[in-house]
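In the block that follows, a single chain appears as structure tokens, in the form predicted on its own.
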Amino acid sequence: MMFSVLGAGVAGLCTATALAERGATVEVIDTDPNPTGASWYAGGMLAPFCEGEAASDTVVSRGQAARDWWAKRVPNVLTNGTLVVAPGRDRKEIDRFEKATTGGVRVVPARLEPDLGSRFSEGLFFADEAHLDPRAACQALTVRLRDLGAELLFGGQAAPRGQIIDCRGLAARDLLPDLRAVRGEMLFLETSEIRLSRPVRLLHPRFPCYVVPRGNGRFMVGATMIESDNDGPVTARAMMELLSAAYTLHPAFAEAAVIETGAGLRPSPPDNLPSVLHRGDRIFVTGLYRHGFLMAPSLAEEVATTIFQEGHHAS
């Protein structure tokens, strides 16, 4: 039996990979000739323990498999942990974050990231967390899918030929009307004055943010989460908040070049949980409004395991 995966974002690529690795015949269909979507603007943090601050236990437990899943399939998955810091005036945020999460230990931030100097007297370190470059990871999965014999139909309006697995994200609202849009905004900075070896999360009561090193002096700064259907460019408010947070982390970011900005709309169901849904003759992988690269592997494996247990893979 053939499987038609709709959407070539992280959910679609992971699901297609999980199926193809089990020997299924797979086609991936996306109307964009160069699929990007919200996955293109992701942070790429595989941080299940940090996400426990606000996410459910399901995300924390299932997300722990993501690091090894990605490391087996794409290069440059870096297990350097996650460092969490807060300005002196917000030190109580460290206490709050520690109580809301597991797996973190108290550290002196400069011992892990010397470039932070004495700006932060204490922080939390989550040693088992990892990060990757989302764009490179998606490109690597695309190559892997071709090697596994999957057919990639990007651009145009190809008609699905097999069992449909819908990974279109927010575009699936035509069939899942209770999905709502969560807008995420980010920017890329470039500077040779700062070196970081791991994602650093800056806690703030109003707009917490993270800075993720991408190598070669580039840093991804993100990300807002706004209940909005606006798919336009980054707003001035978001730009000011993200730049302010980056400056708080290190003043040298004030002289960094802003080399890219971006915004994407991601799908969230009413319960805010990433999930696999069965509706009629279609399977949906949806709800990755925040935890895309963290949760997509687990959902993909759930789809593939269910299909093969039910015997739908037979040709």
Given for the second form:
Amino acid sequence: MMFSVLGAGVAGLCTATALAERGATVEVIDTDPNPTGASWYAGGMLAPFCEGEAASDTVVSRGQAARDWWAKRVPNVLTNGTLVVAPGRDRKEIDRFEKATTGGVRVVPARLEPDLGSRFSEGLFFADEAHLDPRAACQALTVRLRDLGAELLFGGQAAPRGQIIDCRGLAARDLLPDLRAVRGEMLFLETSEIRLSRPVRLLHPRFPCYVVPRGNGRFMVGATMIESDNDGPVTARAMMELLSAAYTLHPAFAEAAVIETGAGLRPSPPDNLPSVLHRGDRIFVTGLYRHGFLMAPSLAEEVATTIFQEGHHAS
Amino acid sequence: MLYGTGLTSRLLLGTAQYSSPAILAQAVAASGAEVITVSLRREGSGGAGFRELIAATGCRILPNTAGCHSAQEAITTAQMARELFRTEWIKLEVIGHADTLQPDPFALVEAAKELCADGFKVFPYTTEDLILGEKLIEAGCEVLMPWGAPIGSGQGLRHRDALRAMRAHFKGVPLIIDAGIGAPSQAAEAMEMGFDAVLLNTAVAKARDPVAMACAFGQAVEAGRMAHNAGLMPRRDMAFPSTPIFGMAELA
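May I ask for the structure of the form predicted in complex with the partner chain now, the form predicted on its own having been displayed?
The next block holds the full complex; its first chain is the one shown before.
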């Protein structure tokens, strides 16, 4: 049986991979010659426990599979944990975060990240969490898919030839009217003055923010969450908020070069919970919201397992 | 009665910071609130998906100008809100300082004048200052929304005496405590003091279980109102036995 995966974002690539690994004939179709949907702007944090602060238990439990899934398939999945800190006057946010999550332990932040110095007296450490570079990871999955014999049809209007698995993100709104956009804005900073080994989340009562080291002095700073389907350039306000958060984390970020800014639209269902949906003859991997790299592996395996179980029973 | 609209629930809820629109809808239902307030400043007109979901709650929408720092900004936002939500109700917030989120009283009166003249039904987020309140009523506001404490602080009623004076001064004007409420007991206290309603957001949205917390606030507001109507006993300095001394059994 042949499968046509629509969309080459993280949902599509993971689903195509899970199917191709089971020996299925797979094509991945994306109208964009260089697919740069929401996945392109992702943080790439594999942080199921931290996400539990606001996300449902489903994300916490299913997201735990992500780290090993990625580590088996793409290079540079780093399990250095996540460090959560708060500015002195917002220290109570640490207590709140600790109560809302599991798996974190109290630490002195500078013991883990010496560059943070004495600016933060306490923090939370989630040792089992990991991070990756989303763009490199998608690239690696693409290469892997080619090796597995999948056909990658990017940039055209190829007609699907097999069972459709719809991973089009927000574009699937034409068939799933419940989907809405949650805009996320991010930027990249470059500086040789700061070294971080792991994603650092800065808690702030108004805008939670994170800095993810990408190596070679590059840092991704994200991300806003705005109920909007405007996919235009990052706003001045978002930049100010993200930069002030980075500056709070380390004053040397003030001298960093801003090498990129971007905004993406997260496909979000009303409960903000990613899922696999079967509607008519189409299977959707949808609503990844802010959990793309965290939840796509689990959803992809769900799709592949379901299909192959059914196939097995039928034969 | 708010601008001629009768409501049964005296709890108004904000819609920001929830983990999902689904949780928001469940919390609103559990609270019994009939009015929810929605911010427009950041989403702009691009948040149609979110607006459809909150419209589905069936609540009356009170758009707000949260995040506006000048009269003009607030007026423009209010006009946009009227278009998008097809309502003349507007919660007017003009922030004077980004850190304290304290209202700017001067810009507030300026914006209220213009919006009332333009036919808006203005719900101004104000302080407990009496003269400011009078100026807002002069401008055409029929409701005042004094803060309990700074937005998002959860401190409850910071200036009880001033709020009591305000309640006494503005007899017959609907007064809604807006902002700073962190616990149901604080909401109940405001209602016991005779305030007409309470508006809050963070205390519910950021609770570990927002739906249960919304329910708790709904009950607290109802209890506080009922207690106010029932007539609270006065505070006394000395003990006063609730059992009469006469007719006490002689056990000797």
